[in-house]
Structures are given as structure tokens and as C-alpha cells.
Amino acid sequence: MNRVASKWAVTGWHHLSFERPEDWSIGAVTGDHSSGYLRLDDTEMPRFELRWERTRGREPVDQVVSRYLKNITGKAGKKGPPVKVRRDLGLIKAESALADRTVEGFHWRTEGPDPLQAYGCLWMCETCGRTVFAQVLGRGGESMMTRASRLLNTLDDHARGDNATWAVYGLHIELPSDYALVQHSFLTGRIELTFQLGSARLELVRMSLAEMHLENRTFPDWFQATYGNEIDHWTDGAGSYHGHPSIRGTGEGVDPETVHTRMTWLPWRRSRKKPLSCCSWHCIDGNKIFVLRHLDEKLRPDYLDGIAGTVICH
């Protein structure tokens, strides 16, 4: 089925970022900054695959492409439909994208009663030292060249400047590029991302269906019941964050790295606390709640305010 997406959105993950049709969502994600895999699906099938890994020595890019495509064609097996491959396609047009990369574009297509196809590219980036493999998938009868070209030409593999974009499931935040993602959780109605920079820890939680969480309580009452035990000083600041009812507070939070599950009665195994800066707001327009917590050796509420200002909440 040929369908043209009316809206496009940004996905940002481990310093990889690209534009994609808004109705494509994450179907699978694994790995970290060094190596990993991300797949986007629509309601019918997988639509985009992205793999990245540390570049291995000086292996020529055409040999790496051959290795990846051999893996794809090999999966068909002797009884599977044959696969036709075209290589050396000039899918990446932007000069800035070609400046620090060795790139090869390709197209493959299966034959048979239910053919599939993909436009993709593989490159090695001299700046970040990663090899990136990306392909846009479709049915054999789809006209997908324009869509694939648009996505692939927006694909970037490292931060441009001091900040990096993190954007998944409609959540969008800009963070200093030195932050590394150490934990993530995608649950229905709740997204949690945890970042580390040295000894500092930044936690972001987005909850959908805010009215269900509030349970007829005011936003300050909900915040007090949920996070008040960590906050010594907190203020209501209506309009402080994106024009929404908000809370800003400081206190002490438990450092998760010091939490032990065994022999906690020993003094040296007791959990330790760190200065905590926290901000939270109720996005009425999107019916969502956002919570940002920053654990560091010193309180930095103004620093957290700057990060909160990069969140796109509706």
C-alpha cells in the first residue's frame, strides 16, 4: 500500500538523529553508544532499521557493505525468494554529510509472491569513529525512493555542537553531548531516561494520562505525595516551565549506585544521599506530567532549569 505521511518527526538516540514519518514508532532497540540496533515499525511492518558499531580497523567500506548484504541475502536461503541487489547508489546528497564519511548506497529487492525491498546506505564516520548501516523497508510495489532519500539525508551520527538530541515517542530533550544514557524504560504511558556525566545523574520521567495520575488532586498535592520526601525546599511556580503549572525544589536524593540489597545493616553498605535539584510540570495541553531530577555533588537548580527549557512537551 502506498501511503504518504503528512507529518515528519525527529528521532534522537545515542547521538544518532534523523527525521521519520510521524506514524513510525520504535519496535526494537538495543545497545549503547558504541554499538546497537534500532527498528521503527508502522501498523503493517518494520519500516526502518539502523545499526551502528565501532569501526573495525581499516576495512574498506565496500567490503563492509558486502558483509551486511551477504547477511541479508543469506537469510533467504536456498528455498527463499532470490534477492536482487544494486550497489553504489548516490542516495546521500548533502555535501556536509559526505565531508567526513565514506558512504555507499544500495537497493535490494526480493522476488516472489510477496516481494520486499529496501533503500539503504552504509558509511564510516571519521569524526565519531562509528560504522552506520541504515535501510528503509517497503513492499515490492511501493514507490518509496523519495521517502527513503529524505530520511537517509537527515540521518546524522554525532552531535553537531555542544548539545545532542534525544527524541523518542514524542519526547524531545536537548542535553550536553557529554551525557551518556545508562538506563531507559519504555512502558505504556511512562517513559524513563537516565543519563550519567561523571558523578552527576540526570533522570527524566514523562507520564501520559496525567489526569489519571492526579486522581482529582491538584498538581502540587500530587507532587508532594510522590516526591515530597526528597524535597526540603520547594515552590509552586505556575508558568515557570512552558507556561504550565510547575514545581521547583531542592533537597537530598538517594544515590542509586550506593543502594545495596544485602547486608544493608552494615554502616558501609548504607545508601548515601546526594544534593538533589528537581523540577516538574503538568502539561495540560498534552495531558502529561514531566519530572526532571538532577543528582550532583552540589545543588544546581539553575542548570536544571536550562535543561528543562529544551523539553518539547506538546
Second form
Amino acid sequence: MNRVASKWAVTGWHHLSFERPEDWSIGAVTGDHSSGYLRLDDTEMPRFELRWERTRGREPVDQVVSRYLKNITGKAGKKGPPVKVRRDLGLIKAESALADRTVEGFHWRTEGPDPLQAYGCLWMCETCGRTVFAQVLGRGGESMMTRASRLLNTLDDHARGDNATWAVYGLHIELPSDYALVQHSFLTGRIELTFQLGSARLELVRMSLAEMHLENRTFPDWFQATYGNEIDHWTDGAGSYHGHPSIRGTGEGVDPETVHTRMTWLPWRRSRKKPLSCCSWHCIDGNKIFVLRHLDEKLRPDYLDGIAGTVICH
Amino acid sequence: MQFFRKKQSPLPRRDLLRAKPVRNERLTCEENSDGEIVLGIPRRKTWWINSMSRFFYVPSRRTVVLDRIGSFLWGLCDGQNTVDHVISTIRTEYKLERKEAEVSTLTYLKQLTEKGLIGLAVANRKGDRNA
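Mind pulling up the form predicted in complex with the partner chain next to the form predicted on its own we just looked at?
Next comes the full complex, this chain leading.
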């Protein structure tokens, strides 16, 4: 794949956000806000690796880079031809990005029958206190400097402003940066993200193949059949969201944190209900169903509407 | 002997995407009123099934009904389309993300292959095709 993809899209995960070619999708993701790993693949190979962790101690950036490069050159040296390394590359040019970071850029290239290369950088951010390691991978003969430079220059490790972007597998939402992701599930045709802020809990579900889910039912009928039994005292109003059939309402839902599996007959182990605001719509253009649920100490439908407004559904 | 059988190495990803799914020619294929594909799988004529059929009723063929997406995918397994093209077509038709379409299509093709309903024609290094 020598060509540079014409379309670029945003990926956002744990307040790290960057632009990437549209045909790269997440191949692996682990960890949480303090440390984790994310990898993007295209149809052939891994294309981008991102690692982050809390900065510990006062080890300078160049020593961390040296250790990493020594590691890969050592590994390659044992098995095959040596790795050529270039360091101190000025890959990141944006002054705003360099203001609160100590950055070092590097490039490595392997020789042999199936050569690989990578442009990467490592930095320590003073604002969020994280060390971020990122590298864009490619085949040996590939011209990838432009692509790598664009990606690395758009890479940001903390939210600028009040909102943070969460964008994975075509799902895009902007949330107040205080929200922390506590649970996620990426299944084929179903993505679930659960965020928490104090006692408030926000759940976002995206279902693909909406027409198969609906099975000739109207969207409100489907919603009642799927979520009706989970919500008490439901009052709703069907309407339209960005021209799509939608449903909004309030009621009471079970707080998942109070659900116990053992000795539930004890009064203090019974599940507790909380005010629930819910907003759901069927994106006809994208053939997807979105469900946003907000559990809090009081009903906040308008607040949820504001969050729903940041979701890009197609 | 199972113990001495050499374990087949998995097909490299690049070759898998370039492989062409081909339907099993021994199957019968019909479309029902809902537009779903109904496959008729003939009974295998092994010695133990033949001997069991003397005492019990063993139908001469087994039927498998593919759902709507499965039927659409079956139509693409004509030996002309590559797996990559099948994934792209499924993605466009059902408006899925690339990864969603890829994972579900490859899983489905694997199931069809394991049941012997399709085979994968893989181009070897000399450019020939082995079904």
C-alpha cells in the first residue's frame, strides 16, 4: 500500500486523539487513562502503534528512546540483518504541541527480504503527566514521511478545552473531559462505551444492521420491546433527531453498581434504582441505532440532549 | 493416524484476502419465498452411515437455510470474487465499518468452509489455483 489515503478520520481514546487514514482501523486496544496500548491496522499489516503511561521518575526522554531503539536493534541483530536508526528528527512542528512537551523523533529501518520501517516519537507531557510513545509503521520501500508527519502532528494527549473526543470504529462523541471510561465492549455490530463522572453514569450503545434489529417494526416499538422492561415509570416522546426517527424520555433504571449476584434477598443488597434520562435514534443513512442512557441522582434530559448533539452518526 | 498428521499452517492474511470462495458443486441450491437460500447437502456414503440406514431412517439429504445476509454472501461465492471483494461488498451493502464487515465475513466463511459448503481457491506461487 504505497498510496496515501485521501480521506482522514479522527480517532480519540482516553483523551488521546489524532487523525489517521480512514482505512486504518483499531486492531488492538488495552489499558485505561493512566497506561495503555492502541494499534491501528490496515488490510495488510499494523500501521500505527501508540503507548502511553504515567511518567515516573525523571528519566530523560532521550534515554527512554535509546532504551527502546537498543531493544529493537538488539532483537533484530540476533535474528537477521541490523537495523538502521536515525534520531533527533523534528517530526513534530506545531509550536503549541511543543510548548508543554519534551519530544524526540526517530526513524528505524530493517533490511532483508521483507524490510520494515517506522517514524516515531516519544514525549513527556507536563500537562497530563503521561509519557506517550507513537510510531507509524510501513514497508521498507514505502514513501511514508508525509503520512507519518501528518498523523504525529495531529496527535494530542489531552483534551484542549472542556470536551474530550472519543472516536472509535466510526463512532464519534464529545464528552466533558471529566468523564472517565469505565467499561467498553467492541463486538461485531455492537459497540458499547460506559463513562462515569462521580455518581453519574453515561452509557452509549451503537448497533449496526439496524434494519435487521427492527424487523419491520417501527423504531418506538423496537425501543419499547428492547429497553421497555429495563426502565420504570417511562415517559417518552417520539420525535426526530437530525431527521432520523428518535425517542427521548425519562424514567428510573437500575444502577448497575448496586446489582449483586449473591444474597440478593438481604435488603441492603437489593439493587437500587436511579433517575434515568434516555435518548435513542435510528440513523437511516448509516443503518445504525444509537442509544444514550444517563443515570444520575436527578433527571437531566437537556444535558443528555447536549451530549447526543455531539454524536456524529453518519 | 491423527498423531502423525502434519498440522496445516494457517493461510497468511494476504493470501486469505486474495482467495476466491467457491461453492461446493455437490450441493443443491434453491431460493425460498423469503428470498433466503436453501442448501441441500447430500448424505455422505460412508460404510457406517450405510449400515445405520438399514436399521434407521437416514434422510438422503440435509437442508441448511441461510439467513438474509448469508444468502447475499452465498451469491458472492461464485469463484470470481476474492474474499477482499466480498468483504467490501458486504460493507457497502449493510453500511458496516471495515473491521465489522471483515470479522463477521471471515467468521461466516470459516463456518461455511468447515461444513464443506464452500472451498477457498488460493493462488499458489506459480499462479495456479488450488481449490
